[in-house]
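What follows is one chain in structure tokens, specifically the form predicted on its own.
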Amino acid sequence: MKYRRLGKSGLKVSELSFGSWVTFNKQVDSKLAEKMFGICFDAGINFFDNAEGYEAGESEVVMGNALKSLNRPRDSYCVSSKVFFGSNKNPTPTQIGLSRKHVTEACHQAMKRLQVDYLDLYFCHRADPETPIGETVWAMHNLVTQGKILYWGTSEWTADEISEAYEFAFENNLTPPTMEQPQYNLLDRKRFEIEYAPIFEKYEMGTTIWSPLASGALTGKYQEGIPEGSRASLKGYEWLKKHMIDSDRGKARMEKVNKFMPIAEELGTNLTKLAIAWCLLNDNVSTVILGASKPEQLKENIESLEVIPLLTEEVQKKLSSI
């Protein structure tokens, strides 16, 4: 495992980190989380991902959980959490949205689920249309003078979103983000590539990037329909199946995932190695969140590393062509 630094900060996150979207709670017990965070740790994994929204709250439980049964030092490696959503299923106003008040108590909820006295990296999981972007740059620099949280960024912001968050930090002396936690993948490379070019140029902005397998397309599992216990077969992800595999957009994906397989067997790997691995070739990706709800899927996942030898300039002509 190698590492990379978060931006331009000083910490240094492991290539590949482990996230609980989906999974953690719905898939995976705390007993199995355990199991598959010892993989993990074994492997040099040093960053676990997830947010108040995930499970509401109750993925952070099982993480919490999990690490707690471990005993690893505490610094020896980072966790996370995201505010936005809230953890309930019928919030109020104040318990959802990037408020001072919402950003405050939702670290304090995350800190007592994961069973942590602070979090390494906590995010805003959406921009709030509602709530000057100031107000949340002030209620981050807090929690980070008050030690509960040691860097903030965003997730799914939009370039300009970011840039204005950067701007008003500079300009009041406070804390600004550090890192921001967007898709990209294969399928999904525009906000990435384009985008974000001016930001990561401008400001050093880390990247903790998540569905590198374009929440499973890029496996190939979903080329003859839904697997029973694939993500898009499970209760309350039916966007997720119509969104891979009945529109027209889906349709198309799947297109390309047909062109991107003969070209894995070609290397001789299968394509969800190929996949994680091609992501590690962008600079400005800091860490590729893994997800997986069985020890033989994170196994697979971490083996991609062995696979960014093989990914020369033809191969990845080859794949961009696509």
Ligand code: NDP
The other form holds:
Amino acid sequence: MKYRRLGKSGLKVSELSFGSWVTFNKQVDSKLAEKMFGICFDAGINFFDNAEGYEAGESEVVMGNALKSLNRPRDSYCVSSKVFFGSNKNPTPTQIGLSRKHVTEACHQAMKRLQVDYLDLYFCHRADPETPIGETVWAMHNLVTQGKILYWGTSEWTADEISEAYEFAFENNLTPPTMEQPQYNLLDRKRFEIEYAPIFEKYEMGTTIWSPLASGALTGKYQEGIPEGSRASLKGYEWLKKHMIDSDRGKARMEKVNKFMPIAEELGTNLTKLAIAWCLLNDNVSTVILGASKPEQLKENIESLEVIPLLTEEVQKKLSSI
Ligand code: NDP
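The structure above corresponds to the form predicted on its own; please give the structure of the form predicted in complex with the ligand next.
Whole complex next, starting from this chain.
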């Protein structure tokens, strides 16, 4: 495992990390999570991603229990949470968004559920047009000075919103964001490569990228239908199935997957590993957050590191042309 600096901070994160969206508390319980974290630690993974909104906070409970059982030194790994969507299924207006109140309380609640004294990374899960950006920056800065969070960042903010947060922090001598958590994979490139290009240059922002396999589409396993137990088959994720498969957009993406697959085969690997390895070719990626519902998937995904040297410029051009 190699380690990359999280933007211009001094924090070194493993180039592959592990997240819990959809899986923890739905497909993965604390016992299985413990096994999967064991695989991660053995491979050198040092960052685990979570959010208040995943399974209404229960994903953090599963992660907290599993990490506690493993009893690794707290200074040897990083955990995150994200604030915005709330952890209450029927939230009141003060239980969501990026107000000082919710940002502060969500941090306290996440630390409790994760059974940690501080969060290493804390993200604004989306931008909140109903809270002045300065209020959120101040709230994050205060949490940093209180030692409750170490680095703060954004997730799926526009380049303009991110710039506003940096500029407000600089003008007021507050702690600026360190990282953004955007989607980035072979099928979703535009925001990361085009919209963010100027702010990577200007702020040296780090990134913890999500859905490297586009929720599993880039494994190729949906080409013959929807496998039983897969993400697109889960109750409550019908919207994702539509987005991934049952829409014009989904169909067009699946056609691209069909074209990617033989390129992986020609290289003697598979699309899953190629797709994950491809994300790491971009220097603006600090870490690729893996998702897995089974230990075997996690092991396979970690093996993608071996595929990086196969991705020559010629191969990259072929992929880009699709
Ligand atoms: P992926 O795109 O890699 O999708 C992961 C899913 O694909 C798995 O749960 C599994 O689903 C399937 N899969 C993974 N590996 C394999 C394999 N080798 N063979 C077959 N199927 C496989 O990542 P995620 O979408 O899970 O995103 C990763 C992390 O990023 C999340 O856990 C979360 O921490 C973060 N995230 C952040 C977001 C944000 O807004 N900030 C949004 C989304 C994610 P199954 O077995 O059920 O089919």
